[in-house]
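We begin with a single chain expressed as structure tokens, specifically the form predicted on its own.
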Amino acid sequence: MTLDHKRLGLMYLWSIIAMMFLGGAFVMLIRAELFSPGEDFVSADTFNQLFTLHGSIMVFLVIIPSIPAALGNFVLPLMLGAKDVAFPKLNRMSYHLYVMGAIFFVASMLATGLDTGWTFYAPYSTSESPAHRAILFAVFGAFVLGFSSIFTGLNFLVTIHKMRPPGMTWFKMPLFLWAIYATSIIQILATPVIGITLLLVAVERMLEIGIFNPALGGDPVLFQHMFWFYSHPAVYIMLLPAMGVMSELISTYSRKSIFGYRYIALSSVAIAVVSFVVWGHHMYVSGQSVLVSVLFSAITFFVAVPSAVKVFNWIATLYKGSIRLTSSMIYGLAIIWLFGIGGLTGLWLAALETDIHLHDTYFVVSHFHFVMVGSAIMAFLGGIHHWWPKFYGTMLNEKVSLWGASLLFLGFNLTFLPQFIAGTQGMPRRYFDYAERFEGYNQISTVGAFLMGFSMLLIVANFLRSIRSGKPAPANPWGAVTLEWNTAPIPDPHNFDDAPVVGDPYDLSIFKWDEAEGGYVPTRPVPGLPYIALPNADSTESQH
């Protein structure tokens, strides 16, 4: 029943990790079944239920809330110099809604064997098969999760507007805050649309009113329009916070001020705005007019521009930087590779001719995972490693962290790069069986998936070991200058005794690496900076 944003952030963190392992367990079964053609471990019906469970859990319960709800809750008020979020009780309620929605959502799908796919497309979700009789319960769970997302976005939006300390103008905010701000706009404006859509599914089933079901005079394509009007902006609910984490990682571990600060900040807002008008590129084969498809294609190419602004500015920041290959930086560099591939392969799917060939193939599966998992989850893990010293006041085992990050990157590429090739050769997604010519690609993917699973076990075991017996962390082990590092190793419940002094969040010349100390030390006195990076200090008091 805590109101402390930091504890709520950690509660979100471990809830999301638990859901990640549950969704990961389902995908292990999927990949084991796909190791060779024919039925090996599960039946065709069970396979359909497994990818529904995997997709639903990973999208709604892991990727969407991972950075905003977990890292955002912990870091945002600290980075902003505030004592808490604007509405602490609403923040706690958001977490309770997340837990209730997750239990209802997962339990209903497990109990009934739901096999609609994570998109709940009509007519799958409007049919009357035994597996679908409890779809009302699953829809209700997703509806509750939507409220959790809306409340979190509203809380962050008000906090950023109203609780900045004196001197923190819009263009003195860290870029992570800009990313969370843009994400919050999407959460508030887009999430009600999916809520209404799911509510209409429930109304149609209960009252037999024709909305999406063609047997009742409804239009299933209408469901697709309403679903993707939310779900394409939701892609950026997953991506924009990851981009905010990236800006912090790249600047901190290259020891350079971020290149093109204003362009990166404003590109976050541009992505949030343009993301609302590109949903039609999911529906080129739905029968919509050629003119509409051409317009959606053009706008989709345009939305790549602000994303490319971020990537090229990150690369420019790395140029001639004093790069430290910590585990957090490994995640950051991996994201540039993975998001680059995910973004570039999106161009084939934005173009009308190539999309018609690639639609509903494994090319789409691979593109989606490179963008969502390769960028959002990698940034989530990179952010955890970066801010872990603030979470528990201990250091992670860096060698284990490096092994975990490297194996995860290798496993990810083994899993999804072959799927691009299989997709271009015509292997359809979501199929229980496949032609023998695709067997080699699937076997490589399965080996990669199990390597990813092993690396995640290694990473989380490192987290648990650090909590129990990790080396005490200094207040600022990375020599970063954003305000969250201007607190005690474990921040007090009220974060700051006085309003912190605001400076340039990317002036990394304040600290330099000292070999004798084995860490970063200040290069000059800085007003309002009570804590310094002394990794060899024996006590918290000696770090003042």
The other form holds:
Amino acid sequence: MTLDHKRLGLMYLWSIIAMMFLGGAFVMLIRAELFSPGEDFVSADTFNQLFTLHGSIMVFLVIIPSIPAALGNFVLPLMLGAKDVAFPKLNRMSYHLYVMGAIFFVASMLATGLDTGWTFYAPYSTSESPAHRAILFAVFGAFVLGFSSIFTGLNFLVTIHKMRPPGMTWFKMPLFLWAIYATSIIQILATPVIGITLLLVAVERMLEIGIFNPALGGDPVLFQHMFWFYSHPAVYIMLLPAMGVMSELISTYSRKSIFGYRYIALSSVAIAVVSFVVWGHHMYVSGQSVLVSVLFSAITFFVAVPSAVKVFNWIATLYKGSIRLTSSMIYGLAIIWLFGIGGLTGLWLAALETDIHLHDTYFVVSHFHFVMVGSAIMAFLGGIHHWWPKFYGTMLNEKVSLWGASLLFLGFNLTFLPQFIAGTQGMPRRYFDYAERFEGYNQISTVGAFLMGFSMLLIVANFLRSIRSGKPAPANPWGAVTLEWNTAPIPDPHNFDDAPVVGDPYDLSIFKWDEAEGGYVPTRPVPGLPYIALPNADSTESQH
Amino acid sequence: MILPTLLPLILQQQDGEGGFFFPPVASDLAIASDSLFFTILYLSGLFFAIIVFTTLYFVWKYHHTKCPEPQPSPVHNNTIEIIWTVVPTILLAWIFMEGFEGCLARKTPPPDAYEIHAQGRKWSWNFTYPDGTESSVLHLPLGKAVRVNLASSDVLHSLFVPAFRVKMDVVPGRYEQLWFTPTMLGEFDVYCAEYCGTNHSAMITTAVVHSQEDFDAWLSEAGDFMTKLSPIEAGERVFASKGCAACHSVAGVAGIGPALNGRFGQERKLSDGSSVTFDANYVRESLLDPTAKIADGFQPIMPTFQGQLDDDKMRVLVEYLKSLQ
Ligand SMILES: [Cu+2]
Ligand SMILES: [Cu+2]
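Same protein, the form predicted together with its partner chain this time rather than the form predicted on its own?
Complete assembly follows, chain above in first position.
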């Protein structure tokens, strides 16, 4: 049993990819059913269970752990020039909790046919029916997963605080680390609230004390408040790491120092803090008081500003660069657009008046997929393509990677752009059946979803092929200067032989593309960077 | 110059009939809400166009085939950073204010608004008019402010009329309300927008906007159906308006609940193994205390109609069930 953060990161990676395929398989059934109105493949009850499974798996088992737990685990200690995270045993425990929680969560949902949607709204979820009595099991699974998330956050927070190498001041940290740092704060502070909420559901259930169920004297709107108090910050647990990955990708592949470093770094933390006080924007039509809605709306617009500025920063980074359209860069550029759409469509939902019509329609469904898939999952994939050479010491087939990224982008837009119109036209979400006039949008959507499914298969097949027979990777194929590239092509178990020398993480002028070498070569001697100085050292070093 | 004049033509509503984005514009609120929608659309469209254009332009201009070396440029610039923080902040604050004003206008209904009570329950709507008339279809007078008071018998629902751009959750244990003025004659879809279980997507009815005369005529005809119609016909109306059909078929197919035709006078097997006769008393008990006796093979999820059905209505319901073969 390993304690190595790199092995654990890869174990997370494959667990998460497996879960992504499971959640994806469920959504293929959903989209097939929605291809035309009426009952085609599954019954209404099955359909409701399918979207519950899809949402819960994708949120709790895929997107939340994706970048922090998989990429974070692998990359974070390397970026810090450290030998491991601060608490390697706790780290392994996080992984075990994730696996146990995941198995328990999915198994109990499948066994009991839970059909509440991933939001578990009371009193539907606490009412007297066998499926809902069984919600206790799913709740327990989610509870365990919460601990996994908290432990990971805690571990990273301490690691970043305590294990930075000499010379790496806060403002010399790569932005990916800033993003993970901000994410960890949210994980530690917000996750307990969902745990408490779920516990209260259990308490209400077992002791018949009225908390959320009006039949017992409870208040169902209280459940929504507690649920979104976690689940809105959770949006940023998904998004901030994606923004961190973005900053690395855009600067590396345009060979430019990131524009407005300080602004991006500090805005990550600012977003993390402010994200705690916007949850009520999910509840404008829930019966919450108008005054409260007004405050939430105002703060929501306020938090949109730093996100918008990050986009401007990335674009400014391209200016006067030397841009290479590698597959990772395609993901990066795609995210600028998709996140742009996701963010801008949020304006209609943040505005008190327009949200009333759009709330709980397909417009919302599409909006959050643009943010959670178009930005978070795309960044996860972009990050995998970027760091892959370090994972197994082999390269991906770049042609296949480019096809995968492009088809995914195309499929994504086909799937979700029509859903905006279905939404403004009035199609509510979580609808098993729909009026004739929504059929066109749904058909395009279904075609797009299958294209997305196909491109995911292609992308993962490419991963597997690379592990089996990929070209050996040089130590620093992208000429990047963050410390993880200053390791052997397959990093040693202890990562670094000597404490690395820390410089500016975005001084990309250290390396220059050399056509004859077919790789990046140093432009000047840099002490303490043994591996990156040898672009063609792959054959000898990969045995390390 | 061409774009700003062309775009509205493509995107704007056509004479209240709706358009590319929206269903018909059938209430005063719809007009206000859509105008803010399009304002945000133009603004964000402009921003998005800028984002797409600059990324494409930079990728083309600074592609490594043209620029093998990055050229020096500042890594940060206070003026630019302040401008692109302040400008969006002002625009966002303005959008917020617009949305805020629209929301205030929606908050308080005029004191003389016509009041309708809406009851949501799995999986149908029931509307009660000031004179006690009930209907499963939402009938409305044109041009008159209508206030709908909302209550739920079981779980969360949400009353959503896309053509009016109104939506409000229906919360058990509370009263919520919404109001609007219908501005267009016709029939419009009414949906449930908050997930509520098996037949959530079938919890649909129609809003019918009449002229004031037609509305009055409908109301007086519907109002005294108990006296005007035969008990069986009256029972059929109650059955429809109370949403029994959401769970019970009268054509012999078991759904969420048992089919109710051809049952009267028969033996009914219960979940505890005993059996009762399906008679007027059993029906009455099923309505007032549905969990007292559970039909074998079904879940105890029928809501109680205690307080919603008086003796007269239960009498005609029984007559109706008796008549079903
Ligand atoms: Cu939110
Ligand atoms: Cu519903």
